[in-house]
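There is one chain below, alone, in structure tokens, taken in the form predicted alone.
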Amino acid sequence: MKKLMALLVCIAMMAVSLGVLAEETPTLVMATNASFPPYEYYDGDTIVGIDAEIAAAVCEKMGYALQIDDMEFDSIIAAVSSGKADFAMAGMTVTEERKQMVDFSDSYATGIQAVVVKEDSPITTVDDLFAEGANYTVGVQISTTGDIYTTSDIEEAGLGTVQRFPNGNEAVMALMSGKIDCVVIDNEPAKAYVAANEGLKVLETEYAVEDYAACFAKDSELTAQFNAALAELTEDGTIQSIIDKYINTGDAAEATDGEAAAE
């Protein structure tokens, strides 16, 4: 009966060490906009992506558990500053703008800001879109960069019209309907969307070169943990496999395309 006693009560301990191990592992809410592949899209009902990865990987390094949470793009700033999500990282551009009211981390990514066209489209150069006489309706995500640069470069400037979206696939299939004449989005993206879309193309010259960050809470101390963590990722060559691997693959235009039948 002692043994007994002994067993149970042995068992009872290991059982609260494990619980106070578990309840020791914090967690980090990371908010995304999970329709920008291949940074951050849905596998079923799991958010994948370059930034997924990435970002389970410095929370590793960090020590933290993950939580991902999706909501519209121009909802994400908003999160962070409230508290409601630790970070952000949704294929983020550093902006002074966006400097104002969050802090960056150091960048992980470099990304192109390219235009998707019909293939049958007078749009041949991003130089058409400035010419003289333009007046093309340009489709965008809300409160992307692609947003913020067309609403300075063509309608502030009188050369057409910008057409806002909640996310990247509606844009595309607006222009695929006739409705817009082109839509200016990150280049990763553009190359899935043309992929999973026939007829469609990319336009070979580029419209904005952009860096990607993770973004914090104005003087959060997360920021240089995440910065330490990212730094030995990139050193020992993860953040490049999990680039590569995403960009390489054709993952994304898959991904892309049940999303697409799925409209």
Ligand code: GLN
Given for the second form:
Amino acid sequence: MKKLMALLVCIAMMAVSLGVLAEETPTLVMATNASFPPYEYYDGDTIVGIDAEIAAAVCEKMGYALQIDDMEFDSIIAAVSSGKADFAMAGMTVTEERKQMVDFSDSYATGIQAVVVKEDSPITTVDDLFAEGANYTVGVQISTTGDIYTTSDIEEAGLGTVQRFPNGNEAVMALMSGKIDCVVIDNEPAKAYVAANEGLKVLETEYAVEDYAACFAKDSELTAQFNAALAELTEDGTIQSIIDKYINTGDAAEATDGEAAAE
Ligand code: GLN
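The form predicted in complex with the ligand is what I need now, so please give it after the form predicted alone.
In what comes next, the whole complex appears, and the chain from above leads the way.
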């Protein structure tokens, strides 16, 4: 009888612990705009990229599962501040204006605003855009820092026109078809778009240098937890290895090496 009781107790305990194990891991919803390679883009039906992988690693460390919601860049801050999303990673630049609406994590990457033109474009440096009488039509992604800078430096200064697109891809398509003269966009997506579309180049001169960070609703407890996990993953090299996986810093040299090795 005692043995039977012990067995029953054992079975009951196993059932309880199985139940605990089966309990679902809580999920954090991340807002992004998956038209921003190599930070976030579609590989088939899946959103991949630097932000997607860093988010997955950080969430795992925080004890959460990750769900990524794709939306217009323009909707991200509202989604986060209203609680529709728990946080956002979208190659988002830390700005004073955005800090009024959301809290930012520590920065995990540097971004550069770059200019994409057709290979035969008369625009050869960033300064050409601000030259007296320039009058170029500049494409940007709506609500990005590229939009903010060019609106003030070019449109409001009476030096040209700014056309706003919902995402980088549509801006680049307008450039390809000659509707606009250039696209001001972050450097890494700029390089990805140039690689994917014939006849385009990125100007060597930079428009601006910026910090990327994740953002959270104001006063969210998640920000500190995220920063702690991010610091650990920076320390152990995980973050750098994710960035290196998507950004080939050795460029030409490494490509040549790769070719030589393949021969
Ligand atoms: N870094 C730019 C910004 O934050 C663009 C980001 C994006 O288009 N995903 O405004």
